[in-house]
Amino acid sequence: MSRIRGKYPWYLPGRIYDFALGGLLRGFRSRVAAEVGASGLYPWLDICCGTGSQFRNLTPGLGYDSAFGLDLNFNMVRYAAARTPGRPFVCGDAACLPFKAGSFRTVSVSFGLHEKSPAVRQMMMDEAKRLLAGDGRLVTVDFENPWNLKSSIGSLPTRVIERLAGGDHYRNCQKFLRRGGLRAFLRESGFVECSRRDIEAGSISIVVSRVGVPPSI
């Protein structure tokens, strides 16, 4: 594990992908840090957290002082470092986190899962079980199959984009939403929803759960 400090700003890739998207994911980002904030549930650990833009313009003083950003790609995570003046970050996987059990009472991610394969997808859950306190909530954003005519329209230019990105990635996607997308991925993983705002353009959900409680024998 690396906690990174220091200045990188000019990580090309990064600074590509927040011209790219930073715009298409402001809202998103901000209404992932409105259901932590609301819930007050910290410390709070973003993964795949990527250019660290999820931490960016947080208000001060809701407890936004507790967030940890997690990124495998030790350039990305020097480069959110440096657009994210004193937001510790680790570089580390997201299938195999560095911390102790519990440690953490909110962990959230954005676009993270449709892209891995089925195993890492569902390691990465074992661990974010394995890290939320007792009361804890897991906060995911990511791709649902449509539910409407909407929705169908709206998930044209981001469908095109993932067939854009090809490779496995594309292939991961595809089995993802076979498997019905991110609702059918939280229960198979043994998550219970909280809430959700359910988002046409893009066919897209922001989902809060929890662990649920198995069932009794």
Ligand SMILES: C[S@@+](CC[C@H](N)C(=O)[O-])C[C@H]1O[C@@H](n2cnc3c(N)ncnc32)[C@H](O)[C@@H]1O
The other form holds:
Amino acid sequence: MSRIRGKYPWYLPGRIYDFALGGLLRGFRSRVAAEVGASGLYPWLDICCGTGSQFRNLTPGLGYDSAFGLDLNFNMVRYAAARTPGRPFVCGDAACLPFKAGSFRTVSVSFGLHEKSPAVRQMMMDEAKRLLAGDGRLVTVDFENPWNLKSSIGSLPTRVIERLAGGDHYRNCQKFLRRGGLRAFLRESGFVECSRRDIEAGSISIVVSRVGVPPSI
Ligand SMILES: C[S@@+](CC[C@H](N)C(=O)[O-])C[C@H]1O[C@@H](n2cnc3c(N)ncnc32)[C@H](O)[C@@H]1O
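With the form predicted on its own done, generate the form predicted in complex with this ligand in the same format.
And the full complex, kicking off with our chain again.
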């Protein structure tokens, strides 16, 4: 373990991501943590956790000890673990999660939906539904189509970042927005919104939702 800690805090893609976006994302991290802390819904699984920064600087004593991160990229998982000592991180596929049904009361995903293909995105939501206990909540952070002038202006830097990401990432993001962004995606995936916070800077929303009751045939 000490060997991993010694090496992986310097995993370059992780360092670059945290350096470039860490400050910008800090507000989102604390809002997500506050949502989960206020609901007290643990255990909490953060899928597509990337560098694991969602779990840094958490207020102690709010049950955050039963919070887990999961990412597909093994090096990123090692980096996240090295940067967040004591926190469990798992390498796995969010579209095929290695946990039993009903084993989490919060599943979160930040900026991990817009870039996926529609099929993978849907599989991720099916897995989130499977994992959530009856009273569980899904906390999502992702892009919305701008809803006013400020959010239109606020969306410009994030659209530039997406354009620079290029390839499938960019094309999938375009599809995600054309279909109606996070709001439409959650509805189509069978989630019902409990609360949302729309942030004009970036045209981004933080949405807490629960699994909806499927319509009777
Ligand atoms: C844009 S980053 C977001 C990271 C983090 N949630 C954040 O808010 O900064 C997307 C992350 O999703 C991970 N990822 C991509 N496909 C995945 C999959 N099928 N299962 C789990 N993680 C995946 C990538 O390795 C990457 O770390």
